[in-house]
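Read the single chain below, which is given as C-alpha cells and is the form predicted on its own.
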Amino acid sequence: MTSAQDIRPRQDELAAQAQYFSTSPNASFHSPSSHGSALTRTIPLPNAKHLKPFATEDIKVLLLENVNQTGRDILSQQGYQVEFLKSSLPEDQLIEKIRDVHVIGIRSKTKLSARVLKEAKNLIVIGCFCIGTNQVDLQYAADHGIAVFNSPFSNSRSVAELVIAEIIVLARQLGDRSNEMHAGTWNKVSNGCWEIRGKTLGIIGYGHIGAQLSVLAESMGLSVIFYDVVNLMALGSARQVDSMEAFLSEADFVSCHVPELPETKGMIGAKQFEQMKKGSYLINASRGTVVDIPALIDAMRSGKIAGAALDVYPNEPAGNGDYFNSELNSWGADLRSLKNLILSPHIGGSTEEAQSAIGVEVAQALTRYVNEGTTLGAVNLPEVALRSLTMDEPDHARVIYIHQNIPGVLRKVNEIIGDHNVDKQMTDSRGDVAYLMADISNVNTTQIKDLYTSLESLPSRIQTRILY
C-alpha cells in the first residue's frame, strides 16, 4: 500500500542557499522569510510523461557514506544504476569513481573539491544527504553547470531534542556521574546541581533547529533569548537581543545553530566567554570552528564555565575507529581530562528519523532534476521549474540549457529552438551562471540531436541537456 502523497507546496524545498540563511552579505545566519517563496513545487500530474536525457547512457548513480536506504531505494526504483558503499574514500579513489558518474551522493565526510570535480566528466548533480554543503566546492560545481542539492531541515528536530537532552545532563552533571558508577564509585552530591526551570537558555542563530528548540525549551520551563544578525519574528515567548554582549551576560546555556563562514569562524572565544555568566554553560552542535576549543578548556578549567556539551569540532575522523586523537586535534587529550563536558561525535541528526528523512528529500531532489530538469532546492543553481510534461504530449522534448550569464545568450538560444513551438519557457540568472528551460512540441529524435549540437556549439554553453 502506498502512502498519500502531499501535493502542497513545501517551504522546506525551496531553499535559497547552502543552508537556511539569508542571502545578504550583512545577514550570515538567521531563518528564512515566513512568508515563502514566488516559487513553488510543481504539482506532479497524474499523467506525467517519465523523460530520458538525450545523448546519455543510462544514468549511473554512486552513494557514499552509508545513504539511508529510503534515498537508496527512490534512486534505483528509478532504473539508475546505482553503486553504494558505506563508507567515504580517499581523494585519489574517489576520483577513479566519479570519473563515470552522473549522480553522487554523500554526507558530510566526503570532500568533493575542484580536483575531485573536474574529473567528473559526465557528473550533473550532487545530492548531499545531510544539512551542509561546506564540503563541496559549490562555486566550481555551479561554474561547470553541476546541481548541489542538500536537506537543509529534516533533521532540525533530532538536533534540538539532544540539546534539550544535553542541557538536563550539564545542570545535573549526570555524565560525571554515570562514569564514577561505571567506575565503581557512589557519589550522591547536589552542589552545584540545578533544575533548568526558570533558567535561561541563549540561542545563536535562530533558524529551523533554533526556532525548534526554542519552542521545546519554553515548554520545559526555561525563558529563552536569541541571537541574531537579522530582527527575526520570536516564537513564543523568546526575546530577541540586539547585542552579543548582552546575550552572553543574560543566558545560564549558550547554544549554537549557526553555519560554517568567515563570519562565524571563532566566534565564541576567550573574549566571549569571559562575557559569559560564572557557572554557565556553552553548547555546541553547529559547526566545529566555532568555538575556540582551547579557549573553552581554560574557561573551564578556571571555573568561568561550569559544564560543556559539543558535538562538532574543526577536525573530524572520516570514520569510526580510535581515531579522535592529540594527533587529529593538539587540545585532544586537555579536552578529555575535563570534568561535566558531554563529547559526541557529531550525531546531532543521527536518529533514524532524519536520516530517513534526508534520504527521500534528496533522493528526490535528484530525481526531479535528472527527470525533469527542476532546480528548486539547489543550493547553488537559480531555482527554475515547468510544469512536467505528460504522457498526452509524445512528440515533445524539454531543453535544459546552463550557460555563462552575459548579454546575447538568450537572442542565440531562441533563434536556435525559434524554429519550432515554444510552449513554455522560463530562464533564471544567479551570479555569473544562468540557467534556461523550454518545452518544445512536435520534434522527433532527428531534431533533437541537431538541437542538441547547436547549443552545444555556443561559447556560452556550460551545459546542455535535452529530455525527450
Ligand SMILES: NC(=O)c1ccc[n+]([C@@H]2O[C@H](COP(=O)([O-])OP(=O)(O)OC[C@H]3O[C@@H](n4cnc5c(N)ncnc54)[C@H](O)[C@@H]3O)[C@@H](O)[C@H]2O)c1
The other form holds:
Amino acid sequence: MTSAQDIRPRQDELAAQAQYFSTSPNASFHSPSSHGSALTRTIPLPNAKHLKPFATEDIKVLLLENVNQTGRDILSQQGYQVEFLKSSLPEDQLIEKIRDVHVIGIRSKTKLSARVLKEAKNLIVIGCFCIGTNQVDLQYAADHGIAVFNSPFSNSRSVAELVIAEIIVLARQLGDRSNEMHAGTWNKVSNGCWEIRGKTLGIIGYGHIGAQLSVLAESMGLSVIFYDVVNLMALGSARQVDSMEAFLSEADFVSCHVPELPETKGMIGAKQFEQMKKGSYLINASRGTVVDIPALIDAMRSGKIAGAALDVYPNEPAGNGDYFNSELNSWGADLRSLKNLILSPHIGGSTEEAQSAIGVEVAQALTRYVNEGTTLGAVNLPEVALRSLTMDEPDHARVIYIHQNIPGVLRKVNEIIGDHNVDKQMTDSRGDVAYLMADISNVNTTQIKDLYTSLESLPSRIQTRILY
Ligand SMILES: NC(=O)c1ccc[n+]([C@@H]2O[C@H](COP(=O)([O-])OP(=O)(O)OC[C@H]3O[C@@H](n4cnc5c(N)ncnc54)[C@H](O)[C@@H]3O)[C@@H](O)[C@H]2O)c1
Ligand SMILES: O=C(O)[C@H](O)COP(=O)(O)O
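Moving on from the form predicted on its own, kindly provide the form predicted together with the named molecule as a structure.
Full complex below, order starting with the chain above.
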C-alpha cells in the first residue's frame, strides 16, 4: 500500500533534478515562449497510485478576489502553496506577485493583459472563478501555453433570479419607495407602477443566463422575445426576433446577457434607446461596456426610459468598501441622482450556491490540469484528455507538448517519442496552437530527460511537461 510519504519525491531526487536544470538553464526557456521553469521539471514519483508528477508543495497558487473557500480547500488539499487575497490588485502589484506563481485564480475584476502575462514566467494555468473570460488576454495566454478555465454556468441561475427581482422592483418603483422610507418619507403612489403580468420581456443574448431567465419570466406571466446572433431553439413560448430594431420596439423590459466582445461594446446606445418603447425599462447584468451610460442617463432624464437596473460598470472598484466613484467615471454622480435606477455592485453571480459550486468546479479543473495535463473545459486551448495514468508501473511517463500548429511537428515529435512504447496518444489544435498528450512506457529517468531536451529543442515548442 502507498503511504502518504510515498507520494512525495525524495529529497535526493529533487536535488538531482535541481542540479540537472541548473546545469542547463536554457532548456526550459526556448523560443518562442519564455515560459517553462519549475513545472517543466520532470520529477519522479515512484509508487504513487495517482499521477502526482512533482512536489506538489512547490506549486504556488495565487487566489484573488475572494475565491470561495471550497476552491481554496481543494487547492490546499493538493499540498500547493496557496496565497489568498480578498480583493483584486493594482497592475503594478499584480505584476510583482504573478512573476512567481504557477497558478492564478481570479474573478471578473482582475485584468490579465498581455502586459501582465508577459511577466508571468512560471504561470501554466489561469482559473477564472466566474463565467466571463473577457478580462484575460486569451490569445496571448494560448500562444504562451497558458491554459484558461472558467465556470460556464454555475452562477447562471443566480443572475436570472436577480433579474426577475429587478423587473418587479422597477415596475413598482420599489427602490425609490424604500429609499424614501429610509429617509423618513411616506409616499404612497400607484402612478407609473405596473404588474408584470402580460408585459413583454426582451432578452439580448439567449445563452445560459438568457434561457434561464426566459423560463422564469414566462412562469410569472411575461411574454418573452429574444435577440441573438445565433439561431436558437426558443424555450416555452419564447420567440426569437431577427431584427434588433423590431425587438427593441416590442419589449417592455430589455435585459442584456451578452459577453463582452468588440461587437457588444456600446450595443445599447442613443440609437437603441430611441428605438425602445416609451416608458420601457433596461437591465444590464452582463458587462459594463455593453450599455452606453451617458446615453442611458439622457434617456432616463427625458422620460423615454422609465427605469433601469445596472449590476456592472465600465470601471468597477477593486474591492469592498471602495468608493463607487465619480472621479473614475465622470457619470458616477449623475447615475446616483436618477430615480428608479437600481445600482448593485456586480452581485449577479454572488450567491452562496453559485460561489461554492464555482469554487469546486474551477479548482478541480486547475488540479486536473496541473497534475495530469487534462485540458477538458479550457477556453483557449484544444481540449485533450487521456484516461488517468496509474503509476503502478514505474517506467511510464506522460508527455505534454504544447506547440505551434504548423506542418511536420507531429512527425518530429513521434520520431522523438517513437523509440518507446506509446500506449496512447491524443492531439488536437485550436487556431495556431496544438496540444499533444502521450503516455509512454518502457522509459527510464535518463531517457525521460533526453526526451525532454529533444522536445524542447524543436522550434515549434511552446511548452513541454513530462509527468512521471
Ligand atoms: N452580473 C454578473 O454577476 C454576471 C454573472 C454571470 C455572467 N455575467 C455576464 O453575462 C454574460 C452572459 O453569460 P451567459 O452565461 O449567458 O453567456 P453565454 O455564452 O451562455 O450566452 C451569451 C449569448 O450571447 C449571444 N451573443 C453573442 N454576441 C451577441 C451579439 N452581438 N448580439 C446578440 N447576441 C449575442 C451568444 O450567441 C450567446 O447565445 C457573460 O459573458 C458575463 O459577461 C455577469
Ligand atoms: O462573469 C461572471 O461570472 C460574473 O460577472 C460574476 O463575476 P464575479 O465572480 O467577479 O462576481
